[in-house]
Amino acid sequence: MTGPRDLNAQIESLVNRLRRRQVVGSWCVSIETAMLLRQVVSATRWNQVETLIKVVKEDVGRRLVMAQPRELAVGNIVCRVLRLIREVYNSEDATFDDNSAEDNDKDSNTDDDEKDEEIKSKSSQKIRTFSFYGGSGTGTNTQSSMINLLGDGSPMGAKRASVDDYRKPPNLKPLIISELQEMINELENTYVNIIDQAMEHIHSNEIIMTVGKSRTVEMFLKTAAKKRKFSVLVAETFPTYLGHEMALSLSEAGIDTTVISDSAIFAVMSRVNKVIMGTHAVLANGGLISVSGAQMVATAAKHHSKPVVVCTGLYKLSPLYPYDEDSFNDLVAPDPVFSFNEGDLIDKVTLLNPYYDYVSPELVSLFITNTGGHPPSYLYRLINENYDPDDTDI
């Protein structure tokens, strides 16, 4: 990509940090990506929107996505920025066309008035010439008048041609940068908009189950605990044991919290009122890419007819479909499950330790986003509002 050296250095820095997993978490990745793309729009020289779209999509977006393919938030932000650029251009282009049409109508009316005045002037000149010369010169003036009527070779015709020339729309860079800043502000306020809905979904004396550690769910439960008293069951999420960290954080906030083993999930599900969990990504069909163990919790809740509520921001909503569920998963080191010190057995087994689970949309009851609560069947509309079909393949 041709651009300032410091911009190329910023792009390369984010690419390297994504590869080394120095930027972790969908929210942090989304903020970093949005701020970098805002800098790209500001510092890159471009005269046409097609040039800017190519730079954002191919030169920058593709590099960021390839740096960490499992982090779907990168591609989501790139697609949203591309959609935003197209919307700004289409809006300004439509406004420009309307203004140009109005100017053409005014010029046309002015030309018609001038033409009428000239016809009247030529007619009076013809009458005066006929009276003075006894009819001589009338044919010449009549021919000249007819030429002016048709507009051939007259200054009025030249004027009309200049008006009909296409003009370029105004500078779009400030408008696009302003829209990008609004998107960044929306990302920064995502948690606030989600936790404001906590009192609508959590009631007193309820027993709530969650799995793993999610910052969104943690803030959601802590906000509800300020006015409601309820209990939380946290699955420990072996082998990462993220549930222990979640339980410690909730207990410090004064919430009655109990840690249960993953094998006890099905046994205690009958006592639970609802399941509230976070997610790493939401796919286009409403399926989840969530922490390992989430699929077991959602299946048990479905069996016992318990609602499964997912707290997530729209920046996690991906336009991709799970044609191959395993392509969205990530395998991590098996050492926490089966230590490498077990030398006699380690050579005789093949151990896979997936970090994520795929949860089908049939197991999810409601999504709580920064724009409100939505059922899985409504996600297609959110995708159409935030992404363009031409940008889903980066």
Given for the second form:
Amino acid sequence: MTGPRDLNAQIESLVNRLRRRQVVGSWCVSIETAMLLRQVVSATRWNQVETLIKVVKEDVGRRLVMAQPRELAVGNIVCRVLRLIREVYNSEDATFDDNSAEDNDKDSNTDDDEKDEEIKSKSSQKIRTFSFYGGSGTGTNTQSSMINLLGDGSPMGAKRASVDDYRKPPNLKPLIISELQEMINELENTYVNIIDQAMEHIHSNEIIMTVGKSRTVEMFLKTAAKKRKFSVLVAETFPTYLGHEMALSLSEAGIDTTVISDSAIFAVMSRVNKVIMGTHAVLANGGLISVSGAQMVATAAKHHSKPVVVCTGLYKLSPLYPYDEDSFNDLVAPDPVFSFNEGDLIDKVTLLNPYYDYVSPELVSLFITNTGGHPPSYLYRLINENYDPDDTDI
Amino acid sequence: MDPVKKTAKELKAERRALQERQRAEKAARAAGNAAVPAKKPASGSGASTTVGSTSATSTTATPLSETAGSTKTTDSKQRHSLTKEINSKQVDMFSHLEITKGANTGLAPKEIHPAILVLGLQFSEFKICGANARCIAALTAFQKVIQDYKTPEGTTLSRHLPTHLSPQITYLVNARPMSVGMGNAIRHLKWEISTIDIEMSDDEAKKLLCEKIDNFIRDSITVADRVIVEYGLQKIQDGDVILTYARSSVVQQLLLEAHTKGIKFKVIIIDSRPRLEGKKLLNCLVNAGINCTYAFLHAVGFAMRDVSKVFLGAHAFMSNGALYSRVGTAMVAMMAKEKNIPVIICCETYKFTDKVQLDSFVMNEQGNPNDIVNISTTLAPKPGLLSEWLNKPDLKLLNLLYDLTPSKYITTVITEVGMIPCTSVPVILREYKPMVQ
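Okay, that one was the form predicted on its own. Can I see the form predicted in complex with its partner chain too?
Complete assembly follows, chain above in first position.
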């Protein structure tokens, strides 16, 4: 395949594009990162899994995250890939152990066989859990790796170590790459899985409020509009005016759309049935990093007791906690707020133009993701299954 | 009365010519705009009633306007057709509130005083906006009308003057719906007229009325503002960070006075589209040397972090303790309440009203939806993505001007009779203004 120099060039290219914000939107960023990491896994030479993990995490992953720290999707994908690698390694390890211990000649590449083996297996330190996303049929808890670090609970540990170096590479690489490919397919099908749920949530003659421009919400509403008749109020979110684009697109699909100014959100909220919005990122406590103005809408909805539904793919779920609300926010150019040709007031005035808003998890009622609908209290489980705690310091 | 009778035949001929021209224009327009009215089955009933009402008012206006030349009629027709299009795109929720046609000096009846004509134009173009400013401007214009008034034979001033003033008031209301304070002021004026002694001569009566109007402005607005500022100064201390929304004349006076007294505080001004009134306040405060921060409404959550007090102005105060003010005030008050920051309203008592209102739908004002299309923040308009909104059948724009803040978000109200909780508004009305009711 491609040599290491080409790989480096690809990495450099993505890093530069991230830094210059030429890759726009979490979805595009996620897919590009995932494909790049697949290249890394296939093109790098590695004998032990630890080397691969180090390459992915420190060499490539850290560079990508540093290029655009506000784009949390990059870190999410890197964490997912690391988790995948460790899982494949652990499950391969188990079958290899069983194979060598019981002297069976089973083909360890089929998922069903692995499951049977592990249920019958004697290596009890592996705890089997189900993972809810596509990919391997079994998963291993991270605690298993911690137990291994503390010293082996089984007499086979020493034996395993000696045959590790010899047996790993031919089996693991194609497995890991196939898992990565599945993850990329899942990413590409994110929208399809989300919009399939549209009919359950939108009914006739509803008035739905949305804020900003989210591709997910747009497709969600357009799918529902094919069979149901409802109307949408779009808050225009100045100074980015994303609401204008959203309204144009929705009205072209035949949905009855009204554009309102941000100031009228509280005034019309009493007639709205539900609020559906997208988000830039979802944090580990269920809070959102969303477009500026979302906090207003969510608070107004809570005061009127209207449900707030967030449509997002799981790739936006980040294992980070918002210890400080401002750490994820960006203050962008104040020109749309107060432009230069307004005169000499500019020197004497402080102008605020935050790009993002933090919405606390109490304000959100439901997350609609590609794996189904979840309340904010369930997100910690999804994080446990998709990410490893050692990786959050990328 | 005579001019109308004389030119009845000319009038008929002119009207027929007008109709022919309108018919021709409609045929030309129908070819282009066939899509717009056709695809509206749901809002069809709402649209037809609003269109019906606008055409009804216009036909009452046109017979009186024999002064209108041909150019003026085409202008008014164009604006008329545009308003018809905008009216056919009314948002259903607000179809009970008509979008005002604006002041049309060409179609004004003859007896409208020129001062009122000017005022109507200024109101509809938003050159004068703000409850206090509009009230003072309207009362000053009425002073001029009264000064130029002559009681006709066979009737007294106290009986005829109100009927003389009524068409002027109607014209102003058509230009822009009256504010609650203005309504109270005009009711007070009518009461004053009715108590004029019949024996008094015209000149004396007119002089007395003008004096009474001056007194009203002085007592209810100017001096009241000064008393409110005095009370408000007790609430501003060193180190305060004060947040205010859009532009209230009373809050502006309060902040300027606090600065002259030497109190060290910072101000955060939150502004919103499409009126962008906060800019004027910003200019004024910065020129006085106050440390100001300026942001749009979307940043209110971000800016609210450091705020210690919120001062807001009022357009009117309802009897159920709800505040009727510039759209967006409710949002600011709610966000402040979320963070347990006190919300202080500065309001004169002439803005109190007997009405009760529960939400922002019952009584409101819709502005021109085209204001939303322009996305620049400076005077030069810059059309954004929505400039073709009239051609898109499913797209509507809503430009609300006022909203209602529920009483639970308001901490206290500063009036010239003291600092009261917002639930005491009907008590004030009962105690201080029984005569006007």
